[in-house]
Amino acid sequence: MNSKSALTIFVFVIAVGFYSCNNDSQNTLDKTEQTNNSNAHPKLILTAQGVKDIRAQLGTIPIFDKTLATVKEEVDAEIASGIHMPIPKDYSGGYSHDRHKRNFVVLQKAGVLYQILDDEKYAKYVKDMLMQYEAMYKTLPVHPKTRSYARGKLFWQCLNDSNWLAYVSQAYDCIYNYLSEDERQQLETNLFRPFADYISVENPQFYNRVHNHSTWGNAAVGMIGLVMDDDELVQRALYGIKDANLDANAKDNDGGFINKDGKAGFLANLEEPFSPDGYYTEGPYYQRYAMYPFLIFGEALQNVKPELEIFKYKDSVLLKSVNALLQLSDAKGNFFPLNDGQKGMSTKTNALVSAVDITYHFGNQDAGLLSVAKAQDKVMLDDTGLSVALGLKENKEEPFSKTSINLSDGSDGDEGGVAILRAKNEDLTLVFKYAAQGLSHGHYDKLSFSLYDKTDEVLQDYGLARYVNIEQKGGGNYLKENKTWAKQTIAHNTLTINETSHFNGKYDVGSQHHSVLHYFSSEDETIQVVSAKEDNAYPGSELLRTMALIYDEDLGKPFILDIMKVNSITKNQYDLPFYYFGQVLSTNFEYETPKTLNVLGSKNGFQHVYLEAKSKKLSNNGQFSWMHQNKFYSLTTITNPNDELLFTRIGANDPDFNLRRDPAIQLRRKNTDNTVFVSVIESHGNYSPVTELATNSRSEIKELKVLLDTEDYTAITIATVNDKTKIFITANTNASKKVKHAVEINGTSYNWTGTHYYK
């Protein structure tokens, strides 16, 4: 018999209502009592009246029942290979590093599987575990590793020793009552006080900011203090450490400040990052990161101190927060990777599946929800998991709609955004980047976009340069790659001028800015419309980006239009680089390509980008089609007499090949103060080749026009090639949703309340 078929049949004899008791332990509680104990352990996440519930529904509940198999298969592997306690000495991705961290996740699952099934041995696994660990960290030195500015002990960072301790306390609030008082005092004296000490009041430099880091360690100090009813450790947690005297104009690795307004602890790592409608400066990659401490604290804090209302806190933003997560992923469910943020990242991770049970269990049990936890297919083994659970097991789940939505960014919602634009059938996904820095993660990107198909990229944003826990490269952290190119405006589909990126690529300026909303119009479903300006990234010229997503029926396909508006008080070197996936179908134009590769520049990321090819000659239109996952895909952008359409590659000056050899088209105009960059992008047919035909392989553009550009209005005529003419008027300057305008151009009047015209 294996083990699953195993648990199964454990499973129904414990649904039906048969528990063994142990007969050998005087430290265990009787569970009665425990459940009417206030005080009572387990207390943090899984608590006893969960732990009573739980074996009530054990055997009825499918996704419940799931996961406890593969947990308690997991786990009792992980006995029967003993336990591994290496001294710490790797960096991400090494032996020693990983399995550490391991251990901690174990430790949790074990000390859950405890409370569940009610089995000894499990409880015997962790403290055995957890003995170890006060042995080795009586005398453990700081970690040998140097690189962070935070060196912690068992791990290179503070930040996974702050993992280790906000999953170890879950396991030690689960068998509390499994140990002695002694045993308790052992722990408590020589490892948890100790460790939650050196993650904090030791490196206040850690803990004491506001930022993905500390919000680890505040939750880490809280947790363990909840356990052990030290209320010293929990106020600690929500406020920091109090007179720390940071200096204000410390940086970390990243270069981001550490402390610059001397906010710190949980209560203001909620306030600061997070705006109004739950989006998190630092990107939903970071975001999805600092889901897990945020939430699981916010639940220990609900279940013990229910009266801070935490999941009240700013107007419920942490609820809000997932929601704001969840729209910020394309249509598989990953994550868009704005600023530092690893493609492939997806709400199927851990933290998601914490953060969707917990939002719905301590929410307002949002049917939507359980359709994304039935796409996870496994819940957490707590309160909350059981709610998703019986949910789920009524049919209660509907389809999680994500939508056309603009995200505030900034603590009060006024330091830009992102926005989405979605067509109706979600073949086409448009996201908008105009918001704050990001703190230490952010990239000087300001009015930039990527664009799906689908699930597919079709316009990339590349995302960060690192290639996380894989130690060949970089120990695992980042690469420096990702100062000289990710972060940098010209590795992004937005303007570069003079080959300098935004505010000087200097964090110092870029934090003291951001882009400002113009106007953002998704009511009609068939155009939709954002529109945000920039003026402080390069003194002296104000940029203003529009961009519309159109779905219009002569065009067949959904579309987007982007008109990019510089006005310069100087003569610039405009570059507008639009990094695509795929195969290089046809251009319009002929172009020369060198028989040696050439750099683009020498630096600001133009050091990295090879110059594959150079237009000759351009007409008034440029047109560029490619082809990607058999679909086919083509830029239309104006063009001047002296306008170069480049050729581009990513991978110059990358001798360790860490960089992706990606392909880009660039518009480049140079010697121009005041201008308009208009373009259409269209998705417009397929190819199968299993009968080997194409569909509407060619573009439906024929001409792009500018009628009109002034300061108060920018009017674009789009002719296709069957003889339709469509026109779209911008409002640049009065972009009142009831305002009323009326232009003239060439002897036609147009009339319309709102922001923009189409027609």
The other form holds:
2 protein chains.
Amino acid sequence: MNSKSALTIFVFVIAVGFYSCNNDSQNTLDKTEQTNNSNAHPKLILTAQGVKDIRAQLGTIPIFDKTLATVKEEVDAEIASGIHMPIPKDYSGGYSHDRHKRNFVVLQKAGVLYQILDDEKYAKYVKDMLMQYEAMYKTLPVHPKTRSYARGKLFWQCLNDSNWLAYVSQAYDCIYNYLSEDERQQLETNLFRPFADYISVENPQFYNRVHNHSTWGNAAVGMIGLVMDDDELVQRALYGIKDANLDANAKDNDGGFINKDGKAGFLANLEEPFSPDGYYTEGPYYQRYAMYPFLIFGEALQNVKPELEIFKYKDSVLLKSVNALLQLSDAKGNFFPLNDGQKGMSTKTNALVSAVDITYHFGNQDAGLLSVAKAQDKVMLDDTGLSVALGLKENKEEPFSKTSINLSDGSDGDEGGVAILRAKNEDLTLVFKYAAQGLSHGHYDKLSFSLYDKTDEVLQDYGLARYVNIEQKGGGNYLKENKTWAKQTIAHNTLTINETSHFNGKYDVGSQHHSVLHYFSSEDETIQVVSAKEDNAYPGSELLRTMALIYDEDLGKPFILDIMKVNSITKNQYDLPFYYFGQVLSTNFEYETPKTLNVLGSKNGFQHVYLEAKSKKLSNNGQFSWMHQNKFYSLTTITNPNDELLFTRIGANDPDFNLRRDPAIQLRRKNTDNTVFVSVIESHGNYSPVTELATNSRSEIKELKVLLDTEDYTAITIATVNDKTKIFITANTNASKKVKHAVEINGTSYNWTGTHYYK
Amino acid sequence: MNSKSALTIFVFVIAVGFYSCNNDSQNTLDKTEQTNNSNAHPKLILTAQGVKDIRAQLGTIPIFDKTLATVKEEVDAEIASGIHMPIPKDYSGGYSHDRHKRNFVVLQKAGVLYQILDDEKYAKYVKDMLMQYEAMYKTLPVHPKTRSYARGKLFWQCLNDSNWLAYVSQAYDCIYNYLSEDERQQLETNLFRPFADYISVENPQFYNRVHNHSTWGNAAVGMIGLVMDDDELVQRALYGIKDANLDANAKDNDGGFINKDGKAGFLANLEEPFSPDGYYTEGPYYQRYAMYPFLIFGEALQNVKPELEIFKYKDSVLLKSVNALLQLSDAKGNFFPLNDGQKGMSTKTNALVSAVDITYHFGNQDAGLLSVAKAQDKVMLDDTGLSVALGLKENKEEPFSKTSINLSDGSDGDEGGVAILRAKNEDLTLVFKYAAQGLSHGHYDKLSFSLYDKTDEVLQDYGLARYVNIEQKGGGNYLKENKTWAKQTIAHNTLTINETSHFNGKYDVGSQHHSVLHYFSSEDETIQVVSAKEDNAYPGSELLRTMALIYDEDLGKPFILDIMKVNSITKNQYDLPFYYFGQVLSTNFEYETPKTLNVLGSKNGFQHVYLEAKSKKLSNNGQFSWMHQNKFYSLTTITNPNDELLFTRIGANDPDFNLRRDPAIQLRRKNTDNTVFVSVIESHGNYSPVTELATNSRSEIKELKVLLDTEDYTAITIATVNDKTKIFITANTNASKKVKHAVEINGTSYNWTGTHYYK
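I've shown you the form predicted on its own. Could you give me the structure of the form predicted together with another copy of the chain?
Let us now look at the entire complex, which starts with that chain.
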């Protein structure tokens, strides 16, 4: 079925849209002609024509020349240190793992150097190492470490073996003509073909699924197939293993389904996890990881099989996804750690270098991408990197435009999404998640958000509980606290009901549902709003969260208005935490601190939280100010007399110190059915430890009030300390942008057209 | 007695040394001639000749021109906003406080602008504001806030009033000739003279002591005296109030003695707190604060009374102190937070701009100071700033040399000190404190240390418990936790015995003692050592701590060897904490974590610490690795089977969240008299969240052993994972650099000359 749907799409693809190549048709045509001869090598990533062009420009293209010099220095040092071929034995972070990882990276680079510099020493180095791999691989047993659901041979998991093959196929392509036919025969028979078979037909549970692991496997098999001119492998890459009968209920190490619906192959992996907007359902951290195989195999297919028009597939989704990924980063270029994401991963990662260069070259030569490439300070050493280097040389770059954007989730774009609201050139950025489960790396955090200012996280998403590649922490793999803490709802800035996670933390249930966009509005810079519903996370309870980024000259700095409306058929305990960083500055309420710290609960993440303080009597607004990295922030939230504001800190029941000791302020409301939570979050001032001056250290908010809260409308007033009052009304049922509303509140009529009112 | 000793020193001063002016005698002579006419104004900081020179160079001196433009913009904005003269009522951080603070800063700048730009609008602005102060001050009562031992009138403490006068006297000097004699008479009679009297003769408990507060008072009174040509005030500034009979046992708000020994006046303040090396006994944070009055009044005295040769006083201690202060900063220029010091205060503070410019101009034109000035990116708008601007214009700057340095404490340099050991261009910096009490801002932390690498604190000194000028936190003043936590011994990286602070936390006792240098050796870059003794902190116990910074090519990166040797007549409990930052990475021992967090003790700071985990059985070495800001660190320490390694965290009994939740690993040894603690601290690797590669994530240390520990010698072997073994032997009794030692250990003879052996 996969092959059929893919072919259908090939026929209907229309070369229009932002990323289409139609304004570059002459170039495209040239490339097609140059690369159609499948016997010329290199042809996979570097092309024979590209090598000619690069050699002609060398010395006049600064960023390319610089990258080349760095790579040459690196490879020369490796050649000088000799070939290291340890017997595989370690997990990530161990010597044999790191060494073989290093080897495939160096092999790819050495192949490129051979082509560009025309120096045989690099070809010989590649050949010698490949021959050693050939000698070792033909008798190599399955890797001795047993933790993976799909053990590799060079590495503890097939995933890493696939990484190896995707890189090494490029090296092989580069020295293909340098080798004799016998040598090629020897490598292909004893190393490459069995290697490709091992990670595919011998491990269908790894290969034949929709998952970032499989994408790597598909790309690896396809790329070596393209180099070897082995169409069976290329077909297996594109469409998966025919007749692989996998248990529809089997799961991998992360608890994800192996293959519930039988979809497989590169095209299915392109089809399924990407929404039409280019959002990748696992989130940006895994998208970044998947980008390299997606785009490098895309580039290879475009070079060797241009008739597939892979970059136009699904309305150019591959190229769109690069824009989506760049948008999913904070002002420093760090990706938002949605779902399992490790903080600090950024647009500077190598996978984004290839993504940006390939998108620039095969897409629309977007000048904004040049400024991203400039910040990356390196390019691909191939035809695409040459394009970027020439663009930069000609000073064509413009700032990459970070905007407010709503990214749909789901292969058809109808399974929720992620909205990003930005104000004042990223002075404040709201990330609002109302997406689908996100496969096995998904967290149970419907309608959650995180908040960023220009330099810091203001309210954090915890990210994953893992120290990637740091062997001392659980072999560099996922820690058990990833499941017991990081994935749980209470670990996120969203609502937990009755100390239970969304969908009861059950992956099978969560995977069947997604939140639903109510409306998204970013046209008016004064007030940008996103609103979404979640009716399935807690059966019997309906959540509607409406978040506005208000940047109103009347009120000063941009701030967030957060309205979480709940309808429930039962009386519940609600917990709404806000995970801040830094030091408590002040509160407008009294609180008591216990002598000893006890855990907040017994399960679903609550067992990992200490209670550091609890509010005494609250008035109608609870206000909490804090200080972090010399900046002042405040949360103001509407409170009932029986509400509690809890000061919590992560770290309980953490016998290996796997969790960060980060704090939260948590609003708790008990024994309540229908209710609404209304809060404002400000980043309002800063402190200089050098001048010792505090600027705007106090909240601008005097009072928040619910003016009206019905099934159809919620109206909030925001009064500031400067005695200005604003009213925000959101339509809770009718999200049409065209409908006219008329509401009377306390004798005043409010009339407007569209989703919301603000004045 | 002060006047007598000061006069004696004036006679004996010899113009030699690093900071002398003898290579600049022509310039000095010129200045003397120019400024001897005490009727010419300005004369105090700006001089009439300086103004001429500056006007001639304007537009050709970039850093000066830039500073001038910034100041002009700032003052023009203030002039446009009008004059604000609130009735004094607030503590630090409140409006009236901040406004009057702003006023004096702007007045000083406006005065300078009048002189340099020759634009009467600035003179008029200064005059108008001074007249409003005159109108208000003559009937102004004592400030309504009562917390200070010396309440001011414009501010809640005389200290801030003194700040005001020190700045405003400069403004007055600048517009002196612009005013009519009547106007001057009016201001001097109703404002300046009574103001000077109020902060001096009416508040002798503030003015007549050796303390940074008094230095401000003395400078303020002296500067207005110099402008007004009022020699009585100048004499009062230099020598204090005659016959002020103060209670020798009275204390200030910080618990410091007001005036135990009757010393007072600017010269006494210069004499007493500065050691001959220029170390200021309160530590760099307060020295920085004191620098401005010391140097600005020094400049004023040099300009108006050059015959005093103030910059040669006490072997040029004023200028030496600037070098000492610059050395007391980390690689980022942040001052080490010894005693009460707020982190983040740096060499970029305005007080250091004046200090650096004045030192450059009146000192030896040290080219290293120009690079500090360049980083400050501004200069004084006076003769000294002109010198610096011309130096930078002529590209004379050289890197400021940060070195290993031993700074003695005490007015005669015989009351302990602070040693700084630096390796590899500040890749690792050890700060070792064996100083005197440090007056009322001193902490009880004999033989404590802190450790820095190029970008971070590795093992921290907590600093003060205060949020300076952030009114929400205790009015911006010292918090009670400063006494109950920050000053206590357990808050520091040194030895606490029997859960009691040094000197039992008694200021009267601590002030009578200081640690004693055993030896300091920084000649050999491979191994730099400082060793000091403390026999009084715990009567009956003698502490000898020897710390080596080893940078041995055989072993790789620099690391710290720490030997704390204790002899005691009683069996004790010892606690030796190491305050790290970040996440626990690994240990070579098992530990147990409690379900609830309990406090570690009941008093002396222990009540502020939670116990997060405790080691089970230890072997002969306890090793602990952690990760912070993507760097890897390890502590390896020799342990006995009955020792405990405690994982602690600050924050218990902290009802207002005044303390940071920082962790420590703490070695506890019970029921022991004589013993030795031996540890190695490494900064050994780093992690990139972008490449996700961990480099050198593990300790290089395999084992530490005590080979010998006698009264005379302690010998340690350091074995690395690469099977290299080094021996360090320190002489515990004879610290002569010339004496020959011969020690036989396990049949091997070790022979060397000097304090220590390393091979």
